[in-house]
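Single chain ahead, written as structure tokens, the form predicted on its own.
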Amino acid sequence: MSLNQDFIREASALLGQEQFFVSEPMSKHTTFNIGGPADYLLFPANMEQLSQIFVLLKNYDIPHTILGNGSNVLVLDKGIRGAVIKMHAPMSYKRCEGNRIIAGAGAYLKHVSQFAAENGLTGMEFACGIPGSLGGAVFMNAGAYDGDMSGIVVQVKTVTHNGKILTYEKDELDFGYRHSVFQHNGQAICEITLELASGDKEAIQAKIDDFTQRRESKQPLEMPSAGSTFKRPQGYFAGTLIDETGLKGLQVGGAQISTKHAGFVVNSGNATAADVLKLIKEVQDRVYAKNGVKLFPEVRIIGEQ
């Protein structure tokens, strides 16, 4: 796909040079530190600006991909054609209204979890260690320990590819295991309302501290990764199966099964997306051969190989 100079001119005028990039390496914008260039990378400041972006993309017939903070994705080595829309600081606001928190899609989960604790609200402690944005967590119905997003999300505002702002209520979100309606409708999650319960601030903080300590002691946070690589197979834990198959430390190029937690593929240095895909395939084949269990990636794979 060749770059469209008319689109570049209009997008630059709408967003400014700090919110719009051309041929931008996605390795700079994912927690894996992997990924080829996006033709265009756009950082909307608010829902209204995002609506204008979508109208512009439609006018020029440019496809788009929506990203949170890039923590649960593997961008392939040839990058992403069209536009990548990434939520960032201006879309990370949060406010408390009684037992509800209203927050922008770009807010980090750990920050929203801490904000809830500071306001004496319980129910979001499980999310304190998930390395992603609130919007990305809703998209994936992210979960950990004793909860997931489906238990606390009551409303979501989105922008459609036509630039229309829509509101989804809880019963319209189609939450399932690592699944939501937004994986199918292509809409951009912009604002989320969470409903929590009143609780004791000290008890809530103690739970967050416990989950944080557990995560830091068990997960390879010192190395770039996309978080947990595989979905949990029914009746098993992916990391345990991989460990029992003797694959801890297995390496393809710069991609490695973490020696700290076998459920994570890490970038041990200059890994390519091709390295990661080969390693995932090797793990799938060997775990299936030994245990008869099929593993499927939890990581979202996007772009061109």
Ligand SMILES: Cc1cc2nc3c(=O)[nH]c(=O)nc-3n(C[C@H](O)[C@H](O)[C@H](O)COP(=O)(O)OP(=O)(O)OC[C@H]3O[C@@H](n4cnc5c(N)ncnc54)[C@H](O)[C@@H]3O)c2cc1C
Given for the second form:
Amino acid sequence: MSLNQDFIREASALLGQEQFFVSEPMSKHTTFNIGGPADYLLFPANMEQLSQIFVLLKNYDIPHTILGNGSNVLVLDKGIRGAVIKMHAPMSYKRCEGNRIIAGAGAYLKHVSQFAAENGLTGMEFACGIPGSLGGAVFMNAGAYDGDMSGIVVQVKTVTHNGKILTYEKDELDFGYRHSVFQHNGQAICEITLELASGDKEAIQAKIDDFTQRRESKQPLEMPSAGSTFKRPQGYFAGTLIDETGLKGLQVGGAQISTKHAGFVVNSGNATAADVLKLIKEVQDRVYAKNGVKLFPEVRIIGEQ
Ligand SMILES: Cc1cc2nc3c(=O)[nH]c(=O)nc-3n(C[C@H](O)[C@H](O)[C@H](O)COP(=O)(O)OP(=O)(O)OC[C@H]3O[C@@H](n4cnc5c(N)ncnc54)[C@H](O)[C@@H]3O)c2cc1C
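The structure above corresponds to the form predicted on its own; please provide the structure of the form predicted together with the ligand.
After this comes the whole thing, all chains and molecules, with the earlier chain placed first.
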């Protein structure tokens, strides 16, 4: 797709230079440090502006992809055609109302979890080390240790392709294992209300510290990755299966099965998305041949190969 100069002019005027980029490498915006360029990258400042962006994209017939912190995606090497809308810093507000926290989709989970602790609210400690945005966590129903987002989200505000703002209540979110209704409707998650319980500040902080320590000792946090590469197959752990198949350290180009945690593919330096895809296929084939278990990626693969 060639770049549309009229769109560029209108989008620059709407967003300003700090929040609008053209031909932007997605390797700079994903925790894998992998990914070709997006034609356009936009950082909306608020829900109303996002709504205007959608109307503009529709007028120019430009497709869009929504991204949070890019911590659960593999962007392919030719990048993403059309617009990537990244819910980031401008939409990272948060406030506390009784036992509820209301926050923008761009807020880091880590910050919201810490904010809950500071306000003496318990229930979100599980999320303290997940390096995503709140919106991405709702989309994925992210979880760890003793909880996931389905246990704490009570309301979600979204913007549709037509620029309409909608409100979803808890029973409309269709949460399941790493699943939510938003995986099927393409809407942009903008604002989330969480319901937590009041608790003892010191006990909450101690739990966060314990989860952080456990994560740091087990996961290859010092290397670029997108977290667990595969979903947990029923009755197994992907990392254990991969380890037992003898694949720790297996490398294709710059992509490697972490030597610290076999559930993670890491970028050991200059990995391409093609390297990661080849490694994923190799692991799937060898684990299936040894154990008869099929592994499916948890990482969402987007863009052009
Ligand atoms: C080191 C490491 C550890 C991790 N540990 C965990 C863990 O313990 N548990 C866990 O569940 N995950 C884990 N992850 C994966 C990841 O952090 C989570 O899935 C996280 O919730 C993704 O959030 P994100 O903002 O980065 O989403 P992105 O990666 O940006 O996007 C993921 C998907 O959500 C969609 N999306 C994102 N934001 C929005 C939005 N506002 N509106 C609509 N759609 C949106 C995107 O289109 C994409 O399909 C880990 C990742 C890393 C790198």
